[in-house]
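Listed next as structure tokens is one chain, alone, in the form predicted on its own.
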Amino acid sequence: MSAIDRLAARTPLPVGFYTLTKREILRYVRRPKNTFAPPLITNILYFSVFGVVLGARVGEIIGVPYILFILPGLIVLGAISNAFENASFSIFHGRWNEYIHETLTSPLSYTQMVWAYIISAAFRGLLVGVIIAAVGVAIISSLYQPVPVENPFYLMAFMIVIVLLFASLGVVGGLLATDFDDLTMMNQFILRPLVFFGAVFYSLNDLTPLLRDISLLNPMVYMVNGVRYGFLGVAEVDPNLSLAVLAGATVVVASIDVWLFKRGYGLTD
């Protein structure tokens, strides 16, 4: 019995919901070279170039080594990118090859269908986030200092909320996409720029008042600051307000996903 089966045996999950969730999780777990190797290699490069080489010139930000300062942002980048990619690819690939019709004609409710896709994609985001965190902690601890976790509750809460949010957005992306290029464009030209301008590699205090105010319109700022608060206990934006807003946004987007499924938007057209 797999770990997923043992978990399901302890919880009263509907069979159809559990089966769809398990299928989506196994789809990427069985292909670790495609799922986990790329973010592992990419973030080793990020930590080496930005953290070690550039960090030696930058020194410290908010009283911590630069490589430790960027750790939360890199975790957020990897986690939300993979959560979004997984959900959008699953939905679009199912549409493209028309096997999503089997899901639509199953006895699952639309809410169960949507949340199966969201949870499986969010789980991938969390796994990638853990991998990036492990790489960062190993490098930082060996070169500088042990990595603190000042507020573990906030760290866990922010990570869960942001991967659920971007998995929910990925469902929308999968329904909107008309070809595979659309999926790449959404990630490369929308998500990643928002993250890089979301105070991953710099402090908001280093910006002019005008640029700081503009940056506060970027939702990534609140996500990165929330995870940074979990690690370092320092935030440039109120973490309680950020968490509440992000949780509310997750509920709204997931509700939109269910509504789109009920309408059959992009599924039966």
Given for the second form:
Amino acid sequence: MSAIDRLAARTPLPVGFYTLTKREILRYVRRPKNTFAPPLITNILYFSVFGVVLGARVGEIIGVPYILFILPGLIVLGAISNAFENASFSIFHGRWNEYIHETLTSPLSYTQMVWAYIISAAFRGLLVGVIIAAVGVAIISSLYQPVPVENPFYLMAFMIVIVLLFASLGVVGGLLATDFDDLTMMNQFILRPLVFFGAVFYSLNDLTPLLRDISLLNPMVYMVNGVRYGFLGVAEVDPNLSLAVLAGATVVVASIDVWLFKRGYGLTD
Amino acid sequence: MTNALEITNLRKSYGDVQALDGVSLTVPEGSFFGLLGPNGAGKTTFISILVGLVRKSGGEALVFGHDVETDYRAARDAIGLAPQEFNVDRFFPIHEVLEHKAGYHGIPAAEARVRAADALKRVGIYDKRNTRFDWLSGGMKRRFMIARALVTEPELLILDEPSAGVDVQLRRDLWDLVTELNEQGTTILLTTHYIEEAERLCDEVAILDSGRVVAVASPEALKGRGADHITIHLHNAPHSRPQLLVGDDRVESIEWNDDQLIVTAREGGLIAPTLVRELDREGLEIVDMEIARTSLEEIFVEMTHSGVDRTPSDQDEKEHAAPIATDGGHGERTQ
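Form predicted on its own done, so how does the form predicted in complex with the partner chain look?
The complete assembly is shown below, putting the previous chain first.
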């Protein structure tokens, strides 16, 4: 019995919910080569190429070096991708190999099942976000300047809300998918374009008014903007409004997850 | 006493296919109940409804008084299921898989660990506890499925074709184990193709055919419904064939074949003495007599028409029940 198990036993957490959450977290924690190494390597490349090499030509955006400007966006990109992928993969893989039956035939409530998947996936998103932040801070601090954290509360709040939101969306993805290709498609053709057009690598102020207005329809803009506000204290969109909208969206999507589980969508016949 | 299962007019349709067509059953607590039926009879659909893997189209299913939909948590908590398919978590060593399963049932980690070890010892694969499921042999995999069903110490143990494809030794070990559990008070619901298994283990069996219950009775009572064959060899073929067993409505047919007489009748053991006396009165000397009792298998085949060529097949049933198609390969992709 681990120390975490002993700690959990002293809390009012339902044992079934705790066990499923632990199982989901252990699944990826024990496979760091699959889960943590790829975002680490990818982001070292991002910071090196986009930040250092191209950043030298771009100069400063909103008064900070380009590499510092893209740091929040890269953190968001890694965190939400991993939160989404973890939830969708875990559910779909369980359906594909039918071992999700171990959970479905157990006396967990549907709400407990859903939140166990969401929280464990969100936690992976946060861990990856921390890894990317560590890489970014190490490179930027050594080559340019210390990385500020102007609004730690907003930084934490935005990170938590966005990983929960995308973990919730991942649950939907895992239930809707009928093939592994569907998961790849969701990530490559929906998630990634939205992130890349979410003002990760450029400022909204550099866009024409029309493109700026179109960009504001992209929810990623608010996420990147919120995390950037946490680091740099500069926001192009009101962070409070962004946080409220994203939190609302998380509640709505998580409720849809529970409803789908209750209906047995993709799980039962 | 609460019944382990109370099923009333249970229905399930997959489009035009009626997998269960008004099944009503009562399984008393503590009984050893067999569910027999040909491929596609609806056995797996029936079990899947009890554990929440299939939604019923109508009717009612209660597990120890708990409705499987409105009170699903209590119903599922009472059940330990060993399905025919290997639907096991491949990411973890088998002792952890058991600990997780116990945890899902609300058993704290420390106790879950003890229960997992006990379950693995009970089925004889404790020394493989740190192995992943994929690395177990076929027989060990089947043993593990039983261990997973036992780790929550269920009140109702459901075994879906537990001895399919296992060797004789494992089958006997399995029979000993489930008999012991039943004697300790666990209600057992067994589906099987092995009629001998049902005959040997079950207090009561239900025969399911095309989604309907065609009979519920003890194996002995069911066998009593069939005709026995009394075969008698005479010393010499009779010059004229005497009238035998006149007026006995248990007799279905009497066939002569030279010096051989074959009587087909219900309760053959009770008829035989009368038959012997009548032959003796006719001066016919008996050199050999054999009574072949009806087997449960014959009753089963008779009640289910042929016992084969059902529609839909088991595979059809499984495909209906599974929300996604699988390649059966259980590939280990990780993200």
